[in-house]
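Have a look below at one chain only, the form predicted on its own, in structure tokens format.
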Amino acid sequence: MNRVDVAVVGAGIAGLRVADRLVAAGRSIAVLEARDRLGGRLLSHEGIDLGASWFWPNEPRVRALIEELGVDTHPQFRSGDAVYEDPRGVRRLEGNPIDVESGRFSGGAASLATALANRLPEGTVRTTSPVTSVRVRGTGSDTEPWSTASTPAGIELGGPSIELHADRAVLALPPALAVERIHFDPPLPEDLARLAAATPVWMGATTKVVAVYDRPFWREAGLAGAGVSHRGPLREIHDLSGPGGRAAALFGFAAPLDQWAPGDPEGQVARQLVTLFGRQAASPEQLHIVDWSRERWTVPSRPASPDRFDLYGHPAWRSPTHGRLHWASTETSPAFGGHIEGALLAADLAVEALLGSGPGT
């Protein structure tokens, strides 16, 4: 199917939301995803979240989608004391001032993306299909379609490209990644290209570390699994266990790996967790270290300044570029930037603009 009404670039939760709503509105859709999986930053391994984890009570879109899709959730574990580490040592904090009321996906956050993708028509999503160029022919209400050229990674070297023709497109990926990886013809307006390049990718400069154990032993000691540390690689730690403590896990946020002390990242993590939670933390059954700054389909090679979150939801993202290209990622959302809720809001705004732009789009 190389001729569709709308092409969606990216099969993260925003791209899948766009596709789902447009299919329900009777449009023909193709979703092009560079990776060999769905979900984008919703990445789970055996139900353990290696990317996004949480949603919050004040987020209506994600909560409605959970109910609509029948996705199982459970509350973030918060009971017990937290720990705090600085150069003077480790202190136990009475109560848990670190965690707040939030929800988690019992099958991992990727289960939300999977459930949404499963109700799309077969063949809608094409994985291992990174979009390399977008050509716009005709603007506004002109009928001549624009086209994207997508090269599947498996035949990238010397192989033929797939050309997809559509009337409109939704760029459902971080703007900074889009302007680095995609050749636009005609070029994006200079001010928009500068804005996109300067907009940081949410969590793009973060390493997520997850240690999986046979049981949540920290709870037996009256600890919530929450901590803040100014020593060692992990800076903020939380309980990542599933319902009832199975599977049992702790996770922490850290800087990109190239900012860690040299050598043995696994050993550094284990030693810090022992310092914070005791000897039982020394030997996790699994230890996942995911440096999101090294994810080539999430973060550009020259990332933007990580503190320019004021650019999130910029009004420029509300207007279709060249009259045909719409933007939808958590970075372009006018609210809840960085959250799953923000990605869903950005997707809904793109869909509303598409459905209001005239018949056949």
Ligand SMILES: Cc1cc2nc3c(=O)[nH]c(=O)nc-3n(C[C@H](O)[C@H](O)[C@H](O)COP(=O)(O)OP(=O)(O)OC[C@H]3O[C@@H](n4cnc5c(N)ncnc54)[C@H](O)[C@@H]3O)c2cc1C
Given for the second form:
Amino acid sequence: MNRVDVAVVGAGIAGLRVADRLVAAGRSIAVLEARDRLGGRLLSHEGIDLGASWFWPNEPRVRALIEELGVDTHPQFRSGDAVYEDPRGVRRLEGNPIDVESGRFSGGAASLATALANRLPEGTVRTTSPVTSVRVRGTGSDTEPWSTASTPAGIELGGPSIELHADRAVLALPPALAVERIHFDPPLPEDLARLAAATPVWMGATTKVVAVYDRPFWREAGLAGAGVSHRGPLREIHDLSGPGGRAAALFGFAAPLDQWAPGDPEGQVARQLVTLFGRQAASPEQLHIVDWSRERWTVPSRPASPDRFDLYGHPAWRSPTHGRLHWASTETSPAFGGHIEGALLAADLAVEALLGSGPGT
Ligand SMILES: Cc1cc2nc3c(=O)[nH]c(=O)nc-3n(C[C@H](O)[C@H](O)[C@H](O)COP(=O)(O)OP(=O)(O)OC[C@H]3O[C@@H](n4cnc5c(N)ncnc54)[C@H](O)[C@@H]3O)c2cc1C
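Got the form predicted on its own; any chance of the form predicted together with the ligand too?
Up next: the whole complex, starting with the chain shown before.
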């Protein structure tokens, strides 16, 4: 069986951050990623964001990481008027009260994950490696007589394509997904399993729609590309163009597709964008509709109660489960929960706990 000091489950930004910091601390690491790509909810197609896209001025870890990795960024475009749609029609607002000051990753948000992964030792991230079982042998307590020749203390991680032994593991995926997809032996403490199942996945009930055009025609009409709609399907719309308006794109957040009016989602989007931004919006060069509620490596099949964001950063995630399992996803973060910054903070806290305690460190 393969052996490493620490196995990280999930190559989202949290898992990659954990790996990066533990490699720097001299640990041997394997990152096991279910998908055939890394980045998790940082998903970019030809530089266009289909998952996260913004960072904000009050986020120190994201800023520091951008600088450290030399990732290109540009400010979110905000100039011009916004639009507002309700059942009575569309109004042009004076100015743009919808967008706040924020930054964007010029190569797409996934470029942050890729840049971080690129400096890990070759072979650290193993894609197409879903973890389906986690067996903990020895609780990690110094007093426990856990080690025997036949069952060495530590963690055995299993899946269709993996068999790995580690001293510690970091579960860098949404807790609700972990409890649904991974068989834990011994089982997770009941309270923790209940907490995990109840903790919603950030953006797990959102469809992101991106329309790419040959040029940002709305800017020529003095529009910021920002809008709010009470008709839908897009409820909140923003400019998603690259630096200098290239590639030109608008994006909107919408409900999961099964809550849309039946039939022709592409047509519904195009008609709404025409209503909001004019006839030139009718024929995007590309139209991406990503329903994150259908992403099986992001959202469990029985989603948690959608409004329990108060459970984010629960103190239970701070102490290692069975003495050896650490938790790090944006949902476990005590601040900035839901954001990239939260994922980085959760990762840093897990690393501190792991380096600061117990055997196998
Ligand atoms: C549409 C959308 C828009 C967003 N907008 C923003 C934004 O503008 N700004 C912002 O800061 N944040 C935004 N977010 C949130 C941001 O993307 C997340 O906070 C962040 O990416 C979470 O990182 P993570 O590593 O905690 O989790 P994830 O990115 O979910 O990573 C978890 C990883 O674990 C893997 N995995 C799952 N199960 C297993 C398994 N059993 N075995 C192995 N691997 C597994 C997954 O494939 C995934 O790669 C947005 C998210 C979405 C979906």
